[in-house]
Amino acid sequence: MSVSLRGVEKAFAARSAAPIPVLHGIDLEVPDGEMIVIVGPSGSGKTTLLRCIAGLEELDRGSVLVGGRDVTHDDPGERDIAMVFQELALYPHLTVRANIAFGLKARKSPPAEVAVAVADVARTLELEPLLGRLPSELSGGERQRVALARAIVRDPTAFLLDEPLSNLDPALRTRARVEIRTLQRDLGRTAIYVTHDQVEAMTLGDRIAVLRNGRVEQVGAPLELYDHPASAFVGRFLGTPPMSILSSEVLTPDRRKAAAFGIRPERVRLADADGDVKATVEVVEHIGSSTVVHLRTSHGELLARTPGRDVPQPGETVMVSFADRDIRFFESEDGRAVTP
């Protein structure tokens, strides 16, 4: 079913002073089936915007509404939505088989069906070898996996996801990030997932919300929002390396239509004579296939990401360029997208 936050304000309570604002006013609609991916720096408000949709946080103002249904203030359990959160809080004394159907147990489900629905979701997950293990006895990634078989044992709604797989090695987090999209788009349930990390955003999201200081600052398809950032910050947030944000001064007159510019690096190109900017090297990483040159203009940092490992070295100078169809205009550096 479609999740809605309409207007949505949330502030806690501090000791001496006003309280603290943390949402500002969140609209956004997910329809029924999409995987939406909230983005956004520690403190931005990502985890508590899940909290107040599954209903372990009350809203100050605005509305939540599942598959057009107002649940504000219905308590968590009558939502019908499920939750995996960072720390996966399985129980240690139960086995793996009865962590899974805590829920339906809890819920007073008839034996044979919880017995059927366990089998189900363990041979989904390929967990019928593990059933009898305690979770001290699981690996992380084994662990992730039994904590969402136990959200989606219940058949519910919509998914809630708070960072699952933060806790896992980088291996284990591919793998895990394939698993959780296939079991989606199999499972065709309505999916928010929160994260910090953008590699996760731009390969799970059907598209992405990225909020800034409590507010949506874009929402969009993951490669429009990586070609058409809404605003320096989302340019910045969004890409390995970073877009890089200069003023725009460092254009000749003609080409200067506002007050900044961003680039991504893979669109910077070297030269050794003609260019638009003159650059010193400061670093080079090698990353395998490519290479991140790092340079210093009049202007500020300069990042350039380029295929092999042919490049100039540390102290080195160089010209480099861009076409005008790759340069993205700001009102700032820290400001809003403008159309030159």
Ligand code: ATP
Contents of the next structure:
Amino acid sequence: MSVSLRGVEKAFAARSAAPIPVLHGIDLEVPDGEMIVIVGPSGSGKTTLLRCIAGLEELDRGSVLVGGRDVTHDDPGERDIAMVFQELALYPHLTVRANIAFGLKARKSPPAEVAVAVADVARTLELEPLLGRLPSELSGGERQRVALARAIVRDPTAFLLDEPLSNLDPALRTRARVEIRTLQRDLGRTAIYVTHDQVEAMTLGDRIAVLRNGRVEQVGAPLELYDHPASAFVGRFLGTPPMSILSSEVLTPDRRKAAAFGIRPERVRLADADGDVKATVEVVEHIGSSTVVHLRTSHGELLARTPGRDVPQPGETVMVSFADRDIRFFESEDGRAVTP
Ligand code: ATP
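Please could you give me the other form, the form predicted in complex with adenosine-5'-triphosphate (ATP), since above is the form predicted on its own?
Time for the whole complex; same chain goes first.
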């Protein structure tokens, strides 16, 4: 089912001062079956937004609709939404089987139905050999899968996932990411996934919503945001290494004024004799698959990423260049994009 947020505002009471606003009028439409990733720096309001959708926080203003129905004043249990938290609260004294079945039993589903549902989800998530174990006898990744199973078995209309992979090591995280994506597509359920990991955002989301200081900075398909960030902030936030933003009075192709421009590291050409900008190499990082060169220019720091390993060394001066089509223009170093 679709999830709609209309003008959602939330402030938290502060002990001695006025309430501190955390969400400033969030509008977001998540169509049925979509996986949207909410991404943003620490404190930008991601978890608060999820909690508002789940009904765990009361809104100060605005509304939440699920499948077109206004659930703003419904209790969490009435919303038919499953939430998987970063801290996986599995019941320590219950087996994996009992943990997964817990919600269904609480709903008084017939035992035969519970058994079938648990068996189904255990097969999907490859948990069958673990059904008799306690959470303390599982690895972090296995616990993660149990928490997901517990959410899936309820067959909710939508999933809310709050940094569900943050406790996993990188290899497991990559695998779990693919599993979650495949599962969500197979189930065809709407999912709202919170992370501060931009790689997760780029790879998991049908769309990404970038949150900054309680406001939606930009919403769109991952590559749309990567190629056409609506602000210097989004340009820096998505991409590893990030877009370099250089300060310079420049004219856009349609002759509008911009005070800064951005360029992706993989679009910077190094050691080009007829280059546009003079730069000094400061640091060279060999990542393995590519090399990242940190350059100092009179317009600010510039990163270049190249597949080769034979690159200029720290202290050397090089000329760099970029194609006009790869340059993005901004009102300032921290400003909105000047289109096109
Ligand atoms: P992170 O990535 O660190 O989890 P986040 O984007 O999820 O951050 P939130 O947890 O939503 O951010 O917090 C947003 C802001 O609201 C923060 O400044 C936080 O300190 C504040 N906040 C969150 N919960 C409460 C609360 N119960 N009382 C007061 N302030 C709160």
